[in-house]
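This document opens with one chain alone, in structure tokens, the form predicted on its own.
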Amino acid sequence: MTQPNLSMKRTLGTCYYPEHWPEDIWEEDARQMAELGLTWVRIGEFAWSRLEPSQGQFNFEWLDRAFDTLHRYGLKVVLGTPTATPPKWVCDKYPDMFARDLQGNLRKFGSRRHYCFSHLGYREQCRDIVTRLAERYGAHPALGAWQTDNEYGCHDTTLSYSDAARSGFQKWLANKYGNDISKLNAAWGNVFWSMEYAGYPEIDLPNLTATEANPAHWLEFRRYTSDQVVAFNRLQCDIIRKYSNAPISHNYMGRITDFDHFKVGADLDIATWDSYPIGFLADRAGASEGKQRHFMRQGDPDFQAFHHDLYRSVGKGRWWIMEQQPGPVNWAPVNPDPLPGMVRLWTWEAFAHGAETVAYFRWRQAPFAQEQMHAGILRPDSAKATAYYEAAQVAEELLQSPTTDCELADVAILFDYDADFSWAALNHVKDGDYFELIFDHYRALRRLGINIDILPASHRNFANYRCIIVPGLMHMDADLLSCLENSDALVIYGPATHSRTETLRISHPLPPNLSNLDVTVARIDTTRGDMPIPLSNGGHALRYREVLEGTATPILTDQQGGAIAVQNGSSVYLGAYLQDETLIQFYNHLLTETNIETLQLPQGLRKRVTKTEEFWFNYDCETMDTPHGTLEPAGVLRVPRKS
């Protein structure tokens, strides 16, 4: 995969809303930002009603002055397109532009992200405002980058069950399967339950059925919806590039898997994401109650790192954090104040994973509306909040470490959004989903002190990797399978890998159908979460277990001798979910045999190696011992590597 340029400077930034504040304080805000050591300021992404208060009535003069003010202090602007918050007049113009939820309920005006990606009229309205912004600011000397829209998929707003989505889906299917509807009927297996269609206009969306809809129907609808996000984003990118040479980004979110970020990223120059470690702990990270208590003020030790590695891949080596949590947020089940030092730790961890920029959300806490309880770098009274001082410390430290670097990992995990669509359409284990499966494996590797690259399923060059891990990739094309089977790396497949066709039929021969590993999944056994399966060497399998047959050598068995994982040479197949500590030991054994150095890290201590430094991060509430000395809670230890 592409790695960041070693000459790329590590920089800091913030998110600013000049339209929220009296113009007479903009100058002081800009002066303080520059004094703090910030480089980047994102503006504009929610300002459509101030830019175009009514159709055709434009007011750009205030934004001109904001650009000029920031430019006077040497700050670079990231200009966001305002399409995540269409104003009321747009919604009145297109009353059918709102998305509908899974139950068919209409989303309404009064918040944000209140549009359906499939609505072509809304796309044309977006075309107009984006064109005007690009024409006006594309060559402005303060402009450093663009951001398209804001947080695609946030608030469960990717999948829409509107009339526009139904019409678009029918056309998408006709384009994919052609004039002969029998091809779709055969591919989906619609002979089952008399679900056959006589034509594409008969095909509805897969929600509100009496019982479960056809998994192939769901899968194709997820693919269609993802393609609408790609098309919506591409429209904006194409416009911007006509008028501007500045790089284009989008700020993705944590654990949003309902559109293909790699396909969106193909049209962008930089991937960014919005990192809220404490907010995500209970809301997204899937942490147990005990873990939520232990890491309440720090966040999950692996959730941020996973997304750093994911978005480094989505961005083809270039990635930022566009919104870094600076204090308590307003939207999680509970919103604790971070442990002192955590804002600095989160920032340095991002840089250790190759981030070019970390921008804090937001500059000043708003005293009104939905996010008034969300902390900023400044308090609502403009006094300096805790995050100001931690950002200032990082800014000072960056003077001694100005460039970002990244070490190519020995170990890679394949992550595929289409696989997530497949698991969502055909999930037969309670509390088990594709993201959680991948994250379990990632977390186990982090506990072993391993650098990890996350790769798309489109990746083909594995020459630099010594171990490749492919959990849960239900559909795998022949080319990828051939590349994996012919690589020199240790390849670990399963569970559920190579088990279904593109339309979710059970593969034939039976899965996993690997040419260099004689193993067959005879059947699948899913069990209660409170009834783990004891293994012969200690540890447990959990909830999902494939009954394996074949001549491949068992390397992990249950207490009755049944195979849980098998191996032949450099190919391994794992047929179960494993309890956390069991999965760690499973990987420790395999990686040690592959001569990859491992550690046994405690729950709250993490290591990351770059080309020039070795980083240690203490997510725990207690002091931790490292090979280089003790590390206080929320501490960061940086050790230069010998050249």
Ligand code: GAL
Second form
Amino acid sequence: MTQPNLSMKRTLGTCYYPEHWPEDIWEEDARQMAELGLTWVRIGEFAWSRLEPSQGQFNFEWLDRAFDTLHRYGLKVVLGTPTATPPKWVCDKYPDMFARDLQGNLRKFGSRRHYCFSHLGYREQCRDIVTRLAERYGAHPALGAWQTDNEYGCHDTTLSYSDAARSGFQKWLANKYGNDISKLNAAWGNVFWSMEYAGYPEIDLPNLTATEANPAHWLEFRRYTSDQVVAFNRLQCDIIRKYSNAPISHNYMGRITDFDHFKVGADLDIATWDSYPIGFLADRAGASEGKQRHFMRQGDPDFQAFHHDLYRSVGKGRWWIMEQQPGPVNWAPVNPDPLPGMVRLWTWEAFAHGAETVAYFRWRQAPFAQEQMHAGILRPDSAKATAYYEAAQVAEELLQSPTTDCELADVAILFDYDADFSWAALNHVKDGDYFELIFDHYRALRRLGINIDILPASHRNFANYRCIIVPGLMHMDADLLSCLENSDALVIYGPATHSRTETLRISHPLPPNLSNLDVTVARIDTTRGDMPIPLSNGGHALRYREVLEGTATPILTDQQGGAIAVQNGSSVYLGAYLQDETLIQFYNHLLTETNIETLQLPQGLRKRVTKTEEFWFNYDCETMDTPHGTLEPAGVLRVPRKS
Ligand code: GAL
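Follow the form predicted on its own with the form predicted together with this ligand, if you could.
Then the entire complex follows, led off by the chain already shown.
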């Protein structure tokens, strides 16, 4: 990862929709935002029908006035391009621009994100509106940053099985494999089940086959789809940069792996993400029922931190929260009120992980349409909601601690979107996808109280790290492998690391084929989630276990003495999913051996260290003990570090 900006000013913001409100209250809104201590206001990202009500009929005057009003109060604007919400006339112009879902059903007009990334006509339409916005606001004194589109991947809209996607995929494959289709047939193993093609126009999308499609077919389709998101985003960035020097961002989501965020991020200046801790607990964090009950009003204690660390890396050091949950949301299976203090805790946790800005979604709760049950900083009647007071407290605290000062961690985990595509394509482990595997490892490390960096598989400079963890990276390029094998750090591979070629064939010699470790995966044993495999140290492996052969020293074994993990010097291979406590003890042993100091934190208490401060966060509903005194539920403790 690029060295994070070590001293960025910490600021607050909000998401505002002037087009939702009578113009005569904009002034008072802006005054109150400034009074609250906000710096940033994101606007515009869904306003296409008001900016261009019909083709070529532009109406920017209201947005000019909104810019000017915010500017008068010293607020800085993040301008969103409105391409997540193509209005009706655009859809009528391109009736085939809608995405199709896995079953081939067409998405309809009437909500948002109904476009297919592959549709070139829609891309051209986006070019037009983005150009107009960039020309008009690119140098506006109130403009502080851009946001492209809104939440690529939201509502499961990245993968599309449309005609546009099919023809785009065929061209993409032809470009990759060249004129000779036999290369593709050989690489995918299409002799199996007589799946050989005579030319690219014969290749369909991998959905709706009688039984599973070839995993290589799926993997290439996932890569193709990801590249369309990159191209769609790049088109907008290229236009914006012609007219504006303001940094460009995109607001990513939690647990969305449908496209390679590192590749999209390469075209952006800032990564932002939308953090809805309580919504995600039931929806995405993979928390057990018991955990969901325990953390119902706080959210998962690690899910936000994981994404903070991921997006710090995607943003090459620069990242924000663009949408912070301010109270109950409207879209999760249940939408509880946060425990008092949680909005402040989430905000400080983001700053502790290096966020420059935390912006609350949204300024005022809307009394109409889909999100009328979603809290804001203000209630629909403009009275202050709970989040107002917690944001005000943070704004006050920031006066004493104005800068963010992240530092590199000792321990890094590699996270790779292509590996996620591969796991999904092979679909071999029930209830255990790649994200979950990585998140299990991350959670275990957090319980040991350490800072973690999340790095892309393209990372090469590991000199600062004392431990590098590489779970599930099925395809690893030779250069990365040699960097890891030559690094002085403790490197922990597996499960499934270095097990497949670029087109998902089992590697030969058999995996993991590491030069520092004599270990071979002889076969794979996947088991029911309620049938854990007991280990000799009292712990358990779960759901997925590789049968390991070779002479490397076992450091974790099953009760019959079969190796679960093996080690040779600073190389370790782990051949299983481990239960949470077992994984924590596995890492505790290895990190302690590497002289990395660990703690054993209770399930609701977390620690994060910056250059200048030690932060403690209490996600629990009980008071917790820390080495610096007790911490009430939703409490944040900040202890200056001695230099
Ligand atoms: C986000 C989205 C916002 C709003 C919000 C509600 O996913 O970007 O526009 O819908 O969720 O929580």
